[in-house]
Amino acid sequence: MSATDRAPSERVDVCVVGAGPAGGIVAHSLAERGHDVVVLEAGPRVPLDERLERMERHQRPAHDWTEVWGMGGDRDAYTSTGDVDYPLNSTRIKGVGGTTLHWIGYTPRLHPKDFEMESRYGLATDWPIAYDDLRPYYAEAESAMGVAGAEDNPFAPPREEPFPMEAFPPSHSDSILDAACEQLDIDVHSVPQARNSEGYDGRSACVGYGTCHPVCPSGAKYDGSVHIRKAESEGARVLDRVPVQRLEHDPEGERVEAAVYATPDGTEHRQEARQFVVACGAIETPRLLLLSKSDIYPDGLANSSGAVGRYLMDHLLYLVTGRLAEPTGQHQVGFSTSVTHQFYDHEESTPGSFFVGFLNYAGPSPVEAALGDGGWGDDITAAMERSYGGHIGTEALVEQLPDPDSRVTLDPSETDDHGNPVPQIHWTVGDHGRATAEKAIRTQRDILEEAGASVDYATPAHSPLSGSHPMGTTRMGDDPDESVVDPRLRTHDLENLTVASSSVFPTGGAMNPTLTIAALTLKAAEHVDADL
């Protein structure tokens, strides 16, 4: 069967919608168990041998950030109406591999308290599962993705097994900030990350391009295409450029019968299956369910609770940067090598959790400094000497609580390239997030000033950047009146529909979510396998 044959297969065991890390992992897990699997992906395949060219595109200032992976246009249209603009098209990628094609690669686990926010603090809600329930799947996910890490974090949740690879050593600029933290009694440690510190799983060790975000040319950084290739090697069929338009259910409204998708020429097809797994992320997953409304489900599929699209969360991102009168070695690494989780497990309900990471890419690169100045000859050399070499910076990811009015709906006033209403994103931050941000920013300033830096930028507490981690829009719970999926990640309303995504997170903590997505997906795959 050719790569351009996008006709549906005869009724298969499992139809997976989305080819990001969750889609790839569930497809591989079920295919290697012997099931017949089809994956439908809205975006294109991205050949590995194009990645150097994409890196060069990123380095040339004539190209916009979104051009690296072809984001935007009618296909990716959306509207944003909340307190803070949501920059969806600079954060997500539609393509085989999904948004992990340009993720930074950090893979911390959530802490036990993240599963118990209502019990511990009287805030938000508890997860219907505990950290210990997910613990074996965390270890499996670290092995599957390839995580480099060290057991030097005194604040980390419990684990029994070592990381698959040793951690990367701290950078030169880490040593500057580490000394400042020591004066402030702040413990610093390494960052677990899905990036090869040695050859692993057929992929090379990191060779130091330093362009991990937005593209890793060597393939040392894990992305979702790894498991898509493994799924295909086990017999799964993957169709690209086939956006799913809607899901159709049986006359009783108990089971999904088909995913209706469109090919590049606009032709619609029906892919039938025994089980369906929607793995489209926290924006497109609720959108697809809302687009799949019917006479039985007039408010959208799997939405008898009214929770589909609600409780949108992200991690609030705050940067604080400064200048030092000494070389800091930025742009030599491309990813963080040291962080502190000292402020994560809080005692009071507010302020909440955050962590601080040391940036290794603060300030302009030599190319950016030269091209951004506009001068010539000695002038440009002087400009480069002024702007390159002394930058230093920190980032903080801050916890946001779920709010039913922070949500994804359909915007009937604007349609995509197939005539479907685009997602309308109404993102609100909340008082808990802002109070936590103020503490995080103070901590970041203290570290930089203790290091002797002159602070030249700090993200305002009331106007955070997006951590590019949308979560919560098809939340998990035991009560069908308040949640969309059960602890198996199967929808309460339809017995053969599973959701694998950060959209199932009842709360989001402040840790990067992809490892938790992978762990939940591995757990869900076991349940789907048992149902087949």
Contents of the next structure:
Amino acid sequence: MSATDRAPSERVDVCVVGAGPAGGIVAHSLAERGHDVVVLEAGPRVPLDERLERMERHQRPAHDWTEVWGMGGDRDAYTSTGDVDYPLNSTRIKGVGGTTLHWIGYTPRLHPKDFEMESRYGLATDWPIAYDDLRPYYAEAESAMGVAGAEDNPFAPPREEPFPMEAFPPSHSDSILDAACEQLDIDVHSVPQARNSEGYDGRSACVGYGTCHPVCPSGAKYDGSVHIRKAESEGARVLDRVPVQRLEHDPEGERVEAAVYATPDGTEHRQEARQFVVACGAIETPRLLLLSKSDIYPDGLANSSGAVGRYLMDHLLYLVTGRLAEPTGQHQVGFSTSVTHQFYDHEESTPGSFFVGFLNYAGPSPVEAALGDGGWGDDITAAMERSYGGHIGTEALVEQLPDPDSRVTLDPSETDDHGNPVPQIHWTVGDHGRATAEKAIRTQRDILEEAGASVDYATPAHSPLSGSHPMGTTRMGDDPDESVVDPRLRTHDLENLTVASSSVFPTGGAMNPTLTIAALTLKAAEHVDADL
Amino acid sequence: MELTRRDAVAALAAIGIGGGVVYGAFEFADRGVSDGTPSGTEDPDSLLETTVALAEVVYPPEVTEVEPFVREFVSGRIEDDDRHTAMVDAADALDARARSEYSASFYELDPEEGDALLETLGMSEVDPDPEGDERERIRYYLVNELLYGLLRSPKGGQLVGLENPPGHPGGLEAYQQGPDR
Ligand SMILES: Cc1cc2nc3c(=O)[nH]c(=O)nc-3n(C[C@H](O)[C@H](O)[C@H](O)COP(=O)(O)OP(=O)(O)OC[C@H]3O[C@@H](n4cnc5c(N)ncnc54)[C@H](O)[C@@H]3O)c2cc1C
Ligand code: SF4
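One more: the block was the form predicted alone; return the form predicted together with the partner chain.
Then the entire complex follows, led off by the chain already shown.
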């Protein structure tokens, strides 16, 4: 793409910032309704036919995993100051498709309780909308992304429509853990996921490459580039490698007038639009608002509540793995096929929600075992037999509560490749999260031990891994003093600025967030359409 | 476990060469399908001789009949001109080492000598690096390249009872049935 291709369009109807799934879905939805849409994306386009090579980079030990999607460096610099380190460059990808280039693709709905934490338990805050408000959008999102699932989950929230595709059958190692769960009276069921169990929407069925995370070469796994291509086919214009530096508003501070973006040669341009949708994920969205401070908004754009950047949540991720004497057949697919949501809808306020999933990719893969060893000939077989075999494992995602001090701010002591202060992430876990984690880890251990495995690793309760699901940093609410966006996802402060992201979640539950992001985005697109 | 030319075609297909067209047909429709003929400029013969001899050393002893597999696999891989050049350079470097130690080309060494040469080069300690020094490039472009090709093929997976190793699009049956040994 030449420099002139990145010149701004004449004032358009909608300017979308960010080309992840949220940006792609909103751009497609509005372009399909006949609006003139421009999408500005910080990262590069990633041609589909490069994916096999990117998978090879992931599999071969010479390459750092960040090379797969080109993460890190000055563009992605950040600082982390919380009680748990926040590994930002492994929890988001910058590129057309966003972080879903790298995601696994589980797409459960939130449960009704997740919208009512304050009324049910006296914890945190309720959402200003209920599960029922989102229900039709959930169905629309499942069909837009292509979700394979089954109605075998006794704990799932109510639904009326069938899943667009059949669920993936359970794996061999699921059957081992399933038998253990039966002994423990734990019900196990399938996992809804945005992955084609048959050809869907012009994309291939899953063919079992087994490398979904970080790259699916077949296109069976949904990612945000799907909707970017659809948006383009409806006439949207998508510019890559144009990080937006700031949003500029009118003299009254009532409307955003332009998104100022930089091209690869450093030139700045102004894209003017009637409506703006920020879809930069839960870290870069508040950062962009904070970078856009002005005389009227000295603490950051749309931040008269002071909530921008605050209430950062993630799902706390705990792995418990072990080994069995028998082979478990790991690494033949790159995704889980069985989980249990039995512990989700809790009675007491604490411990809270979590779910446990069974891994199909525990322990090193044969390629990792063989190439990581350094030997050859006989040594290869020995290394593979040593490292590949009876691995088995579970993961749990655990709910944490919003805390105003868990937050994203700007770190003026360090700047990115455009001289902007980098995001400083101060992630705290909290007692509710820790207590819930203890129960989750106990449950995971019980399952593995019942299956006869010797446990060889358990993430400590006080230092979880990041679930890679940042949320909460531009929360939604009815009260402009406490929240950043209203239930239409429009900022309270600026009448033409909408946020499409998990950053609007008032609480985060423990379910993977992207289907909910997609559902909220479809809802937001309707409101933006109505405003145009 | 006998390797065949067919296994190499399977390994290449997994890597996207010669028919590994699995992204919806419309996406890759215009991508050429390999007839196995390298498109680079250098004569690939000495590269093929060297890699066949090297595979005799680095492949596990259970794997037999490596020659047709390696010829097919390497010919497919060097359709990419950059990789072709890099592999030829690495093979020349390995050959030069063989000449200085044994006064013979690498492909003229018997497997024990080849193995000893890799030991002399400290290959088990060397980090594979496509942009590294000579030994690092030999490890990346030759030793690991050959092992990678093997381990992504169903035959390589069978070394650990795995029909569908990661990186091979072997469908959705194998994971449900579990290991086959
Ligand atoms: C390893 C991993 C596994 C995951 N697995 C799951 C899963 O199984 N299920 C699930 O629901 N979720 C999962 N997720 C999370 C999921 O990927 C995210 O929830 C989802 O991608 C968020 O979508 P988004 O569009 O809001 O943001 P993103 O996908 O992060 O996209 C934001 C885009 O905005 C761009 N951007 C940022 N700042 C600017 C700027 N200033 N100007 C222009 N562009 C900008 C970025 O470059 C990026 O492309 C996983 C994530 C990871 C890392
Ligand atoms: S297993 Fe994963 S990487 Fe392989 S085709 Fe299926 S979705 Fe894609």
